[in-house]
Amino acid sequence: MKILVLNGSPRREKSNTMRVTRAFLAGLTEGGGAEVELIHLSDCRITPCAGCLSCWGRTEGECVIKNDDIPLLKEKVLAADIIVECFPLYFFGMPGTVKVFTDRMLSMLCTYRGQVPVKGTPFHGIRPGVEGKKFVVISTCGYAQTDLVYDPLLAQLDIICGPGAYLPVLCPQGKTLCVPELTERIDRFLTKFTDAGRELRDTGTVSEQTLLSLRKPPFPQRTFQRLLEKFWDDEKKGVRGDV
């Protein structure tokens, strides 16, 4: 089993997103037999899409931009069995680096020929060679809950991939994950992400019930508000941890 992890956090290994991702991967790779490759998108040369739509016309699925890292990344996506894309929520969407990468994946979708969208399916359809892969999106946010704040991102992914064609692993209250004083509580919280990875390994999917359980925050609303107040007070004083 080949697992490709595309990390969209500019904080790379130190990010809260990667901490959740590592917990998920621990369950997914438990028992061995898995080959995991981690790529930080911030390390890659990714030229923005030119909007020429050549990949839908004369080059049929091939992007005309060849002098960056997208051709290699596309090869790795095609070779993987499971693609894990992880990133923090930026202003209710994906970070800019991830958006530019996503734009360049347009060549993996079928050409738009005026077809009428069918609810519950990808808007364009997927080109041959991409079907059958499992796509997991892991994202942390600094909000107390995942309701509402993730709606724009999930709507976009639903249109691109089709509802149910990807697994949205969402984690609220991300700013608490790297606070040293909270380590024991957070370690317990992260075990459910490990269990979710194990569920994907054992069953080939993660149930809707499990996905919803992952969205339950580690702290009550009022407790989280107090933690945020301390965080921003420390920010003003210049006493900032890597959270």
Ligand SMILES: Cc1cc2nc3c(=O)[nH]c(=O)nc-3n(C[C@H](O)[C@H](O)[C@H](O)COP(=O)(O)O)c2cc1C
Second form
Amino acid sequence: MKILVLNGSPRREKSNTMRVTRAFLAGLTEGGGAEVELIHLSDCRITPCAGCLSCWGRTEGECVIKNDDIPLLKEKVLAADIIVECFPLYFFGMPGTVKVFTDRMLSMLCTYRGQVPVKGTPFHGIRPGVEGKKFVVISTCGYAQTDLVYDPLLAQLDIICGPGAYLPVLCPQGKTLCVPELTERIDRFLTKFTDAGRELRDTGTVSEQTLLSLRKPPFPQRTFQRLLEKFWDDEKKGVRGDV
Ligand SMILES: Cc1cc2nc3c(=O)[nH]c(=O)nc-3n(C[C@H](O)[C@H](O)[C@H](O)COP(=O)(O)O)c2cc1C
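Return the form predicted in complex with this ligand of this protein as a structure block, the form predicted alone having already been given.
Every chain and every other molecule in the complex is listed next, the one we just looked at coming first.
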């Protein structure tokens, strides 16, 4: 089983989202037999889409831009059984790097021929060769809860992939995940992400019930607010080591 992890946080290994992703992968790869490749998108050369739509016309699924890392990334996506895309929530959507990467995957979608969008289905359809893969999206956000703040991202992913065609693993209160003093508490909190990874390994999916349970925050609102106050105080004093 080949697992391709595409990390869209510029904070790379220090990233809150990578912390959740590592917990999820621990369950998914338990028992061995999985080959995991981690790529930080911020390390890649990704030229923005030229907007020529050649990949939908004359080049039939091929992008005309060949001199960056997209051809290799596309090869890796095609070879993977499970694609884990992980990124922080930026302005209620995916970070720019991930959006530029997503734009360049246009060649994987079917050509738009005037079909009328139907709610609850992917608006385009995926070209042959990409179907059958599992697609997991792991994201952390700064807000206290995932309600409302993830609506724009989930709406976008539903339209692109189709609801149910990807597994949204969402985690609120991201700023608490890498605070050294909270390590033990957060390790306990993250075991449910490891369980979810194990569930994917054992059943081939993660149930709606599990996905919803992952969205419960690590701390109650009052505690979270106090932690945030301390975080910003430390930030001003320059004493934080996790930046
Ligand atoms: C440019 C920027 C925009 C952000 N926008 C949001 C947002 O819209 N909603 C939110 O809850 N958090 C937002 N955040 C907070 C991050 O999503 C949060 O801190 C996340 O856990 C960072 O993950 P990382 O350490 O993996 O990069 C934003 C952070 C940055 C730097």
